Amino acid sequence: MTEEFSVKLRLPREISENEVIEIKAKIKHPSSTGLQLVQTAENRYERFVRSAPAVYVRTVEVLYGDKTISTFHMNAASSDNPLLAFKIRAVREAPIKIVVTNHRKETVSASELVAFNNA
């Protein structure tokens, strides 16, 4: 892929055991249907033509420790460089891992440790 394809995670600075926390995943990837509007189309079936191949993120898988806790199925209608936010209950200290797969089956991943603050 010519453009940069990456993912970054952001967790709260302070996490307590059994706390519900919000995790954000910033995915750097373009998204396009590849369709172009034809102004001179004679009927509704000819209004769009494929001017370029579709480019998009296909799946985002979230793992907490070694268990998959969520899978997002995406398509070309999603935005460029999507930001996903989701909540989990921090029940144990373990890594959160995000695995992003695009339409070409290329993958990138990021991981952060859910660690409790000792208060």
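We call the rigid core whatever largest set of C-alpha positions still superposes within 1.5 Å between the two forms. Positions refer to the first chain, counted from 1. Remember, it's a predicted structure, so these values are computed and weren't measured experimentally. What changes on going to the form predicted in complex with its partner chain:
- Superposition on the rigid core between the two forms places the CA atom of Ala77 less than 2 Å from its counterpart.
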The other form holds:
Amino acid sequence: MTEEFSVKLRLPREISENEVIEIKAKIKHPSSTGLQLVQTAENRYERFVRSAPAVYVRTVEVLYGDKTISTFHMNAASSDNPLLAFKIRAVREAPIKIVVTNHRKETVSASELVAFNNA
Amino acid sequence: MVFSSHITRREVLRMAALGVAGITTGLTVRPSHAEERGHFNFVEDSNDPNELEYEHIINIRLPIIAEDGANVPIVIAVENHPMEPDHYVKSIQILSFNDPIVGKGLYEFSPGNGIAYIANQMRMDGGDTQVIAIAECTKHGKWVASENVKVSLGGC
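Right, the form predicted on its own is done, so what does the form predicted in complex with its partner chain look like?
Zooming out: every chain and molecule, the one shown earlier first.
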């Protein structure tokens, strides 16, 4: 199974020191609960049964400089190719790195530099 | 049903019992009382919160009607809360008890975030659903808020 798995980061164009900025991470990864709604003769009520293994993004770790500032634990309840947005306080010029791990424990990462425009 | 390891079955049952008790008796839980119990706190009236409640108001932004249950946008923020080394919002957990996957994610924060804020897109089952957000403060425990969404076409 060769699915595209990648992540891209987007930072605001202008960043001032000590400003709280929004960072967007576009994760390309399919997501599926693997559940199917079925109704059988024995059970007249519809219910979810597992028809396939779940496919999902497991964790997203956010590092600012060398320090982890956030960890997001996700599961198959997230959509396909989620666009995550979160905030950080830009206290210093340092790279922001995001490490994404999927259900098979494969990882991809992306990094962008937080640089102050008024420096 | 899938539960995150960060919320115990006992806590979920206690929260459900508190909710049912509140609805059936018309009583509301004051934060001070809830704090004594050491479990979940609520903002009694978001239009007239006291100082402690104001800090812990959880803003949940969801569409009123979501046409595609496979892609329901959600934004959760605890905007009034300080994010200082000794007092910050440690995590936000999203739950929906109507869905086959109850836990929708646990988002951990640190003072470096400046604000506890997360935007994501979720899969939800069709019908009327209550989305519950639990924000955990390092000093004042867990705070709960909820918002309703009507999903036209289930995405699970």
